[in-house]
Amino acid sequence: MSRAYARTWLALLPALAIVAVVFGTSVLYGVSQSLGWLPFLGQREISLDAYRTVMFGADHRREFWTALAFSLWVSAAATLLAALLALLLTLALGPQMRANRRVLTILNLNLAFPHLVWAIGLLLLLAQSGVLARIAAALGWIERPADFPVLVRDRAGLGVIIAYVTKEVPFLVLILVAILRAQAESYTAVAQTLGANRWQRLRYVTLPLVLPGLLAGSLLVFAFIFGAYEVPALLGVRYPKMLAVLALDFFLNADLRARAEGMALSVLMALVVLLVALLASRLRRQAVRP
């Protein structure tokens, strides 16, 4: 091991130790409670009862599997749409995206809004009593605001998907712009010199450069959406719920014994994200493989 390598790890050691302690303590706390370790209630026996209750119990089985399917649908749809739109926007603007400070400023302004504030804005804009519905009724396009299409608080999760897509596209675009800025423009110039047309340069030069970063960014977006609470709680409906909303309902239950079920749901959510991360890692290796 070289001295420079050792010095790098020694410099990172304090920060890594703090992260390991905080993260490890949180994981241990959550897993132990999901296994029924609730000493404040006198429960010190380890079991899988909480997992069996939420997954196969008569009272919660349907709600859990419905919430899991709904969470996967919303997270996957929002992530795929955001990734596709970010890629198309970056490729459409091309070099202008990397040099246009006005566009980059607009993207950064979007990121400055918290997700909850953004969701409230969309609710005021897209609800059947919102701004667009009232404008459409005033212009005579619809008879009354209540005739406006249901875009938020709908059973298909369209409002939640719209909120996340409009928030995550700028995040992914900035990732792609940073990747393109770090790459030498000689790749494209060489391909053009060798006779490659625009589509060939896009397929064989630009896409291989940005695809690994896009996959990594999409994984972050999926994990965030899958575990987020505030936007689905505001723009969603009471049924079906996303897993994060259902888990917090368990955790905030007046019966403290339901906390084990809430922690069990949180652990299951973490396992789903881990599986998706492993799949994304495999896809990324295949994408960079020559």
Second form
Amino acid sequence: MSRAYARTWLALLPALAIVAVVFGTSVLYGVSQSLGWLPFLGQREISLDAYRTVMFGADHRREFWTALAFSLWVSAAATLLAALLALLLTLALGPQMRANRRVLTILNLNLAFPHLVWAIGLLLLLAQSGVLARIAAALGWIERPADFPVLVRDRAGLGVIIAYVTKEVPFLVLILVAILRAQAESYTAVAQTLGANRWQRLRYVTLPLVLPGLLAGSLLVFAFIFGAYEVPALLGVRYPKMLAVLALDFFLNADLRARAEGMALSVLMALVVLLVALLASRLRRQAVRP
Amino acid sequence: MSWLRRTVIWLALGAGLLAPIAVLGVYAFSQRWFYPALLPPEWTASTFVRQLTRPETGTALLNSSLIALLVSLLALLVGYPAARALELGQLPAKGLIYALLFVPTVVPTVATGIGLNILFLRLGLAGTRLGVALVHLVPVLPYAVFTLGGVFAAYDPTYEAQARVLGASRWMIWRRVTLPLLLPGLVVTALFAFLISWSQYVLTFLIGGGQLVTLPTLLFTTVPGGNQATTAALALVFVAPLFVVIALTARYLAGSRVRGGELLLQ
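Having seen the form predicted on its own, can you show the form predicted in complex with its partner chain?
So here's everything in the complex, that chain up top.
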């Protein structure tokens, strides 16, 4: 092994060590405790009890399957809507605005806005006595706050979906703009010279170019929403809960044995997220290749 | 037709960015603003000033700033050599290492935090700024390496060789050639690290163990209390520094070739 080669690895070592040690121990501890290895409670037997209790036990199975279905519903609905809106907004921007630095700055600023504050803003905007309800009352559409539809802290997850759709549209638009600026504008020009009309250019040039990237980005968004905590904790209800909220509830339970169940939940959730995210990164690599 | 479309888009973009800030601003400075009044009957800065001068807010501001600065510094110090090695060194495993670094960025923070909670309690790191900063590095460091990797991929190291041929010392090469060329990318990386750390709630809560108060944890406990003006004022205190930091680094953001789409979900 040459010296240069050894130095390269040495330069990588601190970063890899931090990620491997901190993240690695997290995975190791999480998985082993979900399997019932809780030495501080005197429990040293490996079993799938926690998984069984959470998924099939009479006390928790309804809560678990509801949370799983609810997480899937919220993540899928928010992702689909965000992807559709992002595509429409990107197309509406047109080549000139897509290259406009101020447009990109606004989108980036949106991205930098913390989810926590975004959720609080929506809470104040959409609550039954919030800003929109006041406007509706001023217009004479409603009389009492109760007449205003329940848009946040609702059982269908509307508030959480609205929060994620509005928050992830800029993320997806930036991905689409990057793809279009890198390749599509010149292809579009060629197609135009060859006599393709607007619809043909969209159908045969632009869409095939952006769809793989949009799909990859959407899967990342799905994975992120599926495992997120703050927004559903603030804009959600006690029942149904999303998986991340349920997992943390179990973990913080005064009964220490519930910890193993909380870990089991978080391992299951992380597995779903990882699968989706790996699929996304695979698709993205294919999308980047011409 | 074209200008109409443009106006609509500008309005939509502006509203998307400004609406939440405007709502927070109106609530934060309102007094006795009950439904169905369309606008606050009275305006006051006292709620905002009270939140800003509360000792808890001061502590949270200090903790958030120290942790985010430490995280940014560590991300640069550790991420710089790693990214340079990945992009400019001859590594056969480059793709694999990037793939490994990708994993911690997508695993939910609830899962990461739950896994580390007990270990950090045992190590005495729970409830300390160092412990929280270390855990923040799990999502931050991979992003720092990705961002810096992009910077090094567009960097031409032969400039360094030219300076060496002209007799510059190693320090002079770094100070006069490498640093000026990489500066925008370094600033942007630090900014990303700062943003992720500043906005982090779950990891801080699980590792801080309720003892270490940062702005997100303080804000999170304030919401269920219900006073909307207080919540809005505290939310403004939480986001205002972010916009100051972004404004301070804006000229580097424009200069760097970092793609915005790579900026985080977290």
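Positions refer to the first chain, counted from 1. Bear in mind the structure is a predicted one, so any value in this text is a computation, not a measurement. Basically, rigid core = biggest C-alpha set you can superpose within 1.5 Å across the two forms.
- In this core superposition, Leu274 moves its Cα by 4.0 Å between the two forms.
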